[in-house]
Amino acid sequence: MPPRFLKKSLQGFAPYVPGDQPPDGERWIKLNTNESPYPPSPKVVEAVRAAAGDSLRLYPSPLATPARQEIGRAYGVDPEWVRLGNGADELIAMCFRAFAGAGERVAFTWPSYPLIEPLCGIHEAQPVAHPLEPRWALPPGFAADDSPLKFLVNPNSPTGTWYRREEVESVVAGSAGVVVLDEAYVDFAPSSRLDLLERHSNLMILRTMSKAYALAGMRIGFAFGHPDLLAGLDLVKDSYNLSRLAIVAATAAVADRSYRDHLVSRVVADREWLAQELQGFDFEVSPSAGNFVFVRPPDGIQAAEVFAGLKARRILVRHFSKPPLDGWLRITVGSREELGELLRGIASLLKDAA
């Protein structure tokens, strides 16, 4: 599109670029986008197949009511405190539309989820990045920032850092506006902060079914918050933002809690094993509470070189070029077989560099 047709805020705009997504069927080891290494619950697949019939001619529930009800039961929350979106990304975009007007400030920590800053450009908001302290600690001025909309990712991506209850609550309690707590990876962490919801009406918690429920391809996110806060999302949402099949999948996935728990336990165990193996290669490994590890190669080896060398072996990991992330790699916890191939690839690269 010729730039003259774009609105001014998008001229020269750099959009968020997701990790490489090779075509289905190609033989790649994908450890770059934090997808599950295991399939979704068989009960989800069965439910989706059963729903793929005549009812697809009808619009879905506008508020994904069956899924809201099941999520409420599973998490011990009134369904009125639950909303769904086409992935957590749509819920994040809805928060921009509902709570931050053009020219208003949107605060977030950095480094963190790199979608947030581009969304500021799309919605003509003013980005306010608060650099993390050493070892990815929260900056002291973040809580006091008076922006009408604030994002905190916990566990943080790409660093994997998990912030304790006291740290999170200090941000929520010290904020005059809405605090969106993105818990996309919390299933792999010690605990969630759902316990703060009833105490803070300005808190919204986001979740996804892309990771622990192995449903990245279905694009299902859900939000917890006070009904008055969630009403803001209702004002700006698309009429039917989840398909019938996505609603069915979400309902079945949440109902099969034992499958989710088994998947999470396997990923957590393999995360700790992978961290130890990489430390054996003299990688610096940041403590992670996600389904990935965040690592820096040994002295004398550039992260970009490891990224390129693994890609040449058809192994994808994530490398962010923007400082202070340019020296680090984020590696998804894949299956043991995939991780074995990863480690053999790294061993070969280090040997060649010696």
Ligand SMILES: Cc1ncc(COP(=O)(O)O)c(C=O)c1O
The other form holds:
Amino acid sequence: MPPRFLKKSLQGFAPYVPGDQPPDGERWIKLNTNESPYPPSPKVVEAVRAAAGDSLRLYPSPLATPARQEIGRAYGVDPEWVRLGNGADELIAMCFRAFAGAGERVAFTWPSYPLIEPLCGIHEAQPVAHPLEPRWALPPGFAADDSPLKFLVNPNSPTGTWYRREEVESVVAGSAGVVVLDEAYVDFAPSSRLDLLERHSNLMILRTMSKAYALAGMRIGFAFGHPDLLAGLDLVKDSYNLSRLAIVAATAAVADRSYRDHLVSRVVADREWLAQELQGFDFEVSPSAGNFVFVRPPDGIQAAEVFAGLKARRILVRHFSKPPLDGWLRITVGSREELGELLRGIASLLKDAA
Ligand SMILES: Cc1ncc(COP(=O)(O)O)c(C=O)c1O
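Return one more block: the form predicted in complex with this ligand, after the form predicted on its own shown previously.
The complete assembly is shown below, putting the previous chain first.
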């Protein structure tokens, strides 16, 4: 759009730039957006196929109720405490609409999910970044920040850091406003913090089906929270924010728990193996509880060079350009074959640089 039509607050705005998404059919090893290297459950594919028929002429359930009920059953939560979004990203945007007015503060740790700051720009909120401490530890002042809306990602992305239960609870307990605990990667971590919901009515927990459920292409996220808090999301949501096919997929995916558990255990085992292999190349590896590793190449070779060298070999990893992330790479745990190619690529880059 020509800038003259753009609203004033977006003049000069730098949007969130997602990782490269090459066209289907091109041969790439995609380790840049933390998708699953494995297909979704066959039961999900079957259910979606069966649903792709006459009923598509009708609007879907506004609150995605069949999926809400199945998620409630699977996670042992009353469905009144569950909402769905067109990806967790939509739920995050809904939190801005519901809980942070123009000019109000939105707090988040940094480095963390790079979508939050651009969303502040879109919603005319004031971003308040709390830099993480050494080793990506939580900053002491984060809990006491009295912003009406606050984001904490656990396990954190892109660093992979896993915050202990007491650390998370102290942020929630110390916060006057809403705390959104983004657990997009929690399936790969030791445990969720769902149990904190009963004690803290200002807590919302976000999950996604894009990672452990291998459904990034369906765009399904879900939120857990006290019904009074979730009522805020209902006020600002699009009427039919999940398609009929997404609702069917979400319902079938949570019902097939053993398939999800199987994918997760493969990814977790391969994450540990990949970390060891990279350490063998003298990479610094940040401990990760997600489906990715966050690594810094050894002295003498820049992250940007590794990124470009791998891209030339048709392997995509994530490199963020802004400090303090510019020295680091985030690499999704792909299949063993993909990771084998990655490691061969890295070995050859290191050899060329020596
Ligand atoms: C921390 C974090 N939150 C949320 C999301 C978005 O999830 P979804 O694909 O459900 O929108 C991502 C995606 O990578 C993420 O890294």
